[in-house]
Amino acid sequence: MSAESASAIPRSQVDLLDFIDWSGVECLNQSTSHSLANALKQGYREDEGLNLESDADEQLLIYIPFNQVVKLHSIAIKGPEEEGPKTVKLFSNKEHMGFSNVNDFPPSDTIVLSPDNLTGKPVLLKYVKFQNVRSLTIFIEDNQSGSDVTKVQKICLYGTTVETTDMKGLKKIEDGH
């Protein structure tokens, strides 16, 4: 199923950048000189000269935890026409995934990006599958041309926060017994 672009992000949906728990973000198979920060962090992702590149082959496995529960509405991925991502599998709340077990789990959604999608247009997700998201794993399976290097210039996640308690902010109460 090819990806359906959103004509515009609804006003209630925001860029979830501020809700990413940066201390837990990981990317497997990234080039050391072209890391995930280039595509995900504010300021870096707007720079056309910076990108995330795969290292050993075309696949990338990105883990993004959030500092509070979010509802994910859409994702925008920008990349070059040839080396930009093609098949992208998204997993909600699946931790500790690696290349060895990524195909053991059904993805929450799979999007097939066209070169048109790679201009940074948001792609609508199966919203019902992304209602209580604590973390998102993005598996970039292949790229547009089938080359060994995948390049991602920008990743934007759009959605809303779910009003919940920040569990990291809670102090453990010692039991005095």
The other form holds:
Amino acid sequence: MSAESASAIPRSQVDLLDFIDWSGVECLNQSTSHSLANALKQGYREDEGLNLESDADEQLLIYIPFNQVVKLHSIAIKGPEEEGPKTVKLFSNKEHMGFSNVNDFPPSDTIVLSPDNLTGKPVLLKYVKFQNVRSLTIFIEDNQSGSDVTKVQKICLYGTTVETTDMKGLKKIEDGH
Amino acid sequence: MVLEATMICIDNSDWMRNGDYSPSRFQAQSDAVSLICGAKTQSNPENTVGILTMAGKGVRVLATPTTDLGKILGCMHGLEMGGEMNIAAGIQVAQLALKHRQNKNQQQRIIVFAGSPVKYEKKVLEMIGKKLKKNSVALDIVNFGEEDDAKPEKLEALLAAVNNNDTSHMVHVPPGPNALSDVLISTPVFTGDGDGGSGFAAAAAAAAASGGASGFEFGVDPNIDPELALALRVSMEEERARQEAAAKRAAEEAARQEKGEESSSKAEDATMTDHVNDSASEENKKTTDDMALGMSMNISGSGHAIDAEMLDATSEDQELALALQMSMQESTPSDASKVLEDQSFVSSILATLPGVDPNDPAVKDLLASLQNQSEPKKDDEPPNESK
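Having seen the form predicted alone, please provide the structure of the form predicted together with its partner chain.
Every component of the complex follows; first up is the chain already shown.
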């Protein structure tokens, strides 16, 4: 069964790009010339020619921490028809996962992408499971055609923030202020 | 200075009893291991190192990744040799040990000492390599000891499967007089990926690395005699600096030659004006002129050209020499080029020069460049009529 697409992003949901903590972003099994930045970062992800590609085999494990707590509503994944991802498992708040322990925990959500989803339409997630997300792990298990290389052109996360303090934004109050 | 967790896989099989490395293969290996542990912990205090043995009854982890150097060196004692090396199991256990490291921010690295024959197939090793690469584990292989036909090929295949952006390396150490540790110091196994290495191996590693993989700079082994190597290097640099200064001074000499009327123009004498009347430079005239002229050709748009001509002219015509001298002394040292402004003077001087044809295009270019200098004319030089 393919995942249901949203027709449009509800107005309250924002692109969570600004809340990603880039210093902690990791991707296992990515090819060095086609790295995660090509799929996530503003500018790179809009470029059709720049993809995130897998290296040794077709699986990819992406770890994205956020700098504040967010609620995740939907995710849009864009990729080529043949080598785009098919089965995608999402884990919330699990740090430093490896390929060996992805199957040890149940994922917070599993989506199976159809070629239609791969055009970049956002896919609704189980919102109730993603109410309190500090970090997100995306495990791409296989791709559409079963080839050895998985290509992802764009990953977009949509959601809202919970009112938490961004510790980095705290500034010391000057004396005599 | 990369934050790293390292697992060292030691070969303690029966093949290690061999004495082709002094004192024995096993001892050489132990020394190398101790050096590596020291280097890793020194390059970054948070680095951890662990040890496991691959042969004996089975793969056995002697120490999980720890910062405690004493514990690591202690567990190297009393190791027994025997059995056969199980490289596949060894690497896999090492990977597992690294997975459960305490500090997840550390990069993962495995160093394998492969001293005995590898009994696994290339395919199996490639699979293991791929798995390591997938989990971003780097692998260093030290190939020493037993020389088997298929061994280098298998290890190369393993390295190729693991290697991601040159983070993994392989080192071949043939048996010989050099100790295993000495050879390793100059390799990337020790120095890390271009970081330059740890404190206590940095000088040796840098010197050896700069001298090339196999040779040493100045023919002196920096490991054996670091002070000598350092002294040689320092003296070489001093010599180079001195030569540069000498060359610079020689250039300045040519600039002041006509003022100084130097007979031995190559002398390092700054007070040229003392030798104003000394024009007996017959024997050196030719060479000096050619050299000075050559220099003047190279130095475009400067006042040196006229100096060469001056020198030549003065040798032939004493009165002219004196006159020129006086005019030179009147002007400031940097204004030597004022004389050049008199075009007719310049061309007449040039005509008197042996071997210089005023119609030569090079000479014409030079004249043109001299003309472009915007200095006030100083017409107090008597024109040279002796054409």
